[in-house]
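The data below hold one chain only, encoded as C-alpha cells and taken in the form predicted alone.
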Amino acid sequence: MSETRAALPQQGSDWQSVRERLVALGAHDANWRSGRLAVYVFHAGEDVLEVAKQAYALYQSENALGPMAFPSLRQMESDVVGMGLSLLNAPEGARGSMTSGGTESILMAVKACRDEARSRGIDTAGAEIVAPRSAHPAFDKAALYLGLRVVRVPVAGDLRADVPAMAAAVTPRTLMLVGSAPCFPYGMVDPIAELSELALARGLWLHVDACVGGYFAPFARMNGAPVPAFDFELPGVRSISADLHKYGYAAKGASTIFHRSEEGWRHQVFEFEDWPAGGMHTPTLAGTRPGGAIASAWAVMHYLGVEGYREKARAVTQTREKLMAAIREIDGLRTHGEPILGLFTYGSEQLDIFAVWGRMARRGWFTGLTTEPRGIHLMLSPAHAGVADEYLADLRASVAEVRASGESAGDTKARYA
C-alpha cells in the first residue's frame, strides 16, 4: 500500500501555523531533551545547543563551495581543522577538511586510498579493505560506491579487533585496513597500535574511524582514563575520521577527516577544470558545503575550550562507569567489554533482553541494540548524568516483569538505520 503523495500548496501559510504543525509533527518522537535517547542525538546542555543554533543560523546561508565569497567560512574550516589535528597528535604537513558526516569522511578516505594506490600504477578494481565485524557498515558503503570489496573479520573475545586474524586476511589486493577507536556496537577502542605495525610492516594504508571517539578520546585522557594510542601518534595511522556531531556537540551536517600528509589529503580532492563555467575544485564528496554547519562547529569548540571539552567527557564517562556498576548488579543482567569512553551494552544470559528492550521502550527510554551479543545499546551524552538513577529504576523494573512473564522478543531484529 504506497502512501499518498503530498502536493505542494496553492497558496502558503503564516509561520505562525506552519510552526504549529512542525511541533505537531513531533509529538511522536523520541524526547532527548529529557535524556530518554540514547542513540542519534548529543544532547551537552541547552547553553551549548543554543550557541550551536545561533551559530548556524548566522550562516546558513553562506556556501563553501565558494571560498573567495566567503572567505569566513575558509577561516573557519581551517581553524576546526587545525583545532583537530592539534588533539589528535598530527605531524606537520598533515591536513584535512570538514565534511557533512561520518560517512562521507570514511568515503574520502577510503577514496584517498584507492586513488594513492592507482597512482602507483595498482589495479584497484575489486581491491579490498580488511576491517573487524564491529567496523562501520560506511566501509561497505565506500565500497560499494568505489568499486573495492570489505573483507569482515571475526572480533576477538574481548570484542576488539582481532589483529593476528586480520593479519591473516590480508592479501596481495588488500589496500586498507581499519580500526575504530571507539567502534559503535560495543564502545571498545581497537589495539590500533599493533594495526599501526602491520600497516607498516604489509606497506597498507590504517585508516581510525574515530567518528565517535575523536573529540572524545583526548579529553577523556586528560582526565585520567585509559586511553590507548589510537591516533597521529601511531606512525602507520595514514587518515583518521572523527564527527564534530557526535562529542564535539556541533549541529547536524559537521564531521572531519585527517591525513598524516598533504599528499594523502590530495587524493580525496575533486578536480575538473573542461567546464564553461570555469573549472571546479572541492576538497569533499558534496558541492555546496552549507556554511552553517561549519560555522556551529567553529562556535561550538570555542565556547567550550579545552576544560569545557573535559567537563563534558568527565560528566559522560562517570555516568557510563555509574551504570556499568549498577547493571551489573541486576540479577540476570550483564555488560560486555570494557568500554572506556561513552558507548556501552549490556544482556542477559537467562531473559530475552530484546523484551527488556521492549518493557523500557513503553516506558519512554529509546535506545539501540546489538545483535552479537543480543544487548541493549547505550551512547550516553552529558544529559544522561541527571536521568541515570531513573533509568535504573525502569530498568530493575522492566526487568522484573520479563522475568515474571517470560515475555520472548521472538525474531525481532535490530535497525541502526
Ligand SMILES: Cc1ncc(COP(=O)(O)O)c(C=O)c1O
The other form holds:
Amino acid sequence: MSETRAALPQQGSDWQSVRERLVALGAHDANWRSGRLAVYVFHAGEDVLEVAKQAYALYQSENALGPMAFPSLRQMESDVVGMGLSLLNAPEGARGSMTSGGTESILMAVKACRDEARSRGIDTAGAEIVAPRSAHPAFDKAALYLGLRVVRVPVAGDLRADVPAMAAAVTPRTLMLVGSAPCFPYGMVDPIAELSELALARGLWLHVDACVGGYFAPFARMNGAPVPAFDFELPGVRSISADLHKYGYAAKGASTIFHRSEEGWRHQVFEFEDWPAGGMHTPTLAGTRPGGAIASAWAVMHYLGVEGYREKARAVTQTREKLMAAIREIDGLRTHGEPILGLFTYGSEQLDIFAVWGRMARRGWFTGLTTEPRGIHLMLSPAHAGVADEYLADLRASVAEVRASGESAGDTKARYA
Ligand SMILES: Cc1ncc(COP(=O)(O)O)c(C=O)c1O
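And the form predicted together with this ligand, for comparison with the form predicted alone?
Following is the full complex, with the preceding chain placed first.
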C-alpha cells in the first residue's frame, strides 16, 4: 500500500481514463479468473458472475434500511431467507436476516445468545463461548465487542471438535457452544449431532457456523456425499450462519443468519426511539444495507436453482477428491483429515511445506497456509476443475525442487488476513 497520502484531484477525469486506472491497479492482484486463487473468491463461471454483477447493478442504489420505500428488497430478502431456512431444515416459526458477511452473521448470533441470557436475568459480563480451536476468529471478534470470552478447546485427532473436551470446558458461565460445518482451517464438519446433545443436556445455545458449508453441504448431500446432520434437523441447534458470498456464488456482502425461533431472532434486533427523527428498527448490525448484495444473492439463487447448485457442488467435490488422491501419491506429501466438502489441506513430514508453497506462489498459485499442522490450504471453486492437472504438475515440480535444494521457508508466517 502506498505510504503517501492521496489527495482528491482538483478536476475530475472522464470515466474511460478512470476505468483504465482501475484496471491497471489490479495488474498485480492474484489471478482468480484463471483459477489460480483458492481463497477469498468463489468462482462459479463467467455466466454466474455476470448474473451476480448485473443484478447488483440493478439495485446498487437501493437501500434495505428502508423496506417501506423498497418493498422489492423486502421481498427479495424474505425470499432469500426463506430459501435458506428450507435448505437448512428449519422448523415452522424459524426466522432469519441477511447480513454483510459471515462475521456480521456470527456477531448477530452471539448478540442474540447474550441478550436472550440477559432476558432471563443472567449477568453476562465475561460469560463464555466454548468453541473448538478451529472455529473462525469472528467469534473472538464478537466476544470482544459484546463483553464475552471465547474458550478454545483443542480439536480431536481427526481434526474435528472434541466434544467430550468441550463438555469438560463448560462452566456455569458458559452461554454458547460452537460447531463448524465445515471449519475454515481443515474443511472438517464438526460432530454437530453430539454438540446438539450436549447443548440440550446443559441448556446451552448451539451456533453452527455454516458460513462455508451452508449453501454447499445440502447440495453435496443430495449428490450422495456422506454429509452428517449439521443443521436445524438437530434439535439443539439454535442458530446457523451461512454465507451467500462464498458457495452461494453471490456478490460480496451477502450472508444469512438464521434462528430456530422468532424469539431467538428478536434478540438480535435493535430498536430505538429516543432522538428527533422517529423510530429506528434494524435487524442486524448495519444501518444502510446495500440493495445490490441482496438482489445479487436473489438472482444467483434463482439462476442456479437446486440443480445448478448441485452441479457446482459436484464439480468442486470431484476436484477435491482428484487433488487429494493425486497429492497422496506424491512422495513426502500427506493430506490432513478426511474432509468431505470443498476445502482441504495438505502438508509434509519430510519437506518444508511453506517452501513448497513459496515455489507454487512463484508459479502463480495463491493459496492459504495453516500452522497446526503446517500445511497448504485449498478452498476450491467450480472453476478449479479446469486447472487441477496444471496445479498438480506444478506441485510435483515444486516438491522436487524443494527436495533437491533442501530449502526451508524459515519463520514464514501464515496469514489468512
Ligand atoms: C468458517 C467461517 N466462518 C466465518 C467466516 C467469516 O466470513 P466473512 O469473511 O464473510 O466475514 C469465514 C470466512 O472465511 C469462515 O471460513
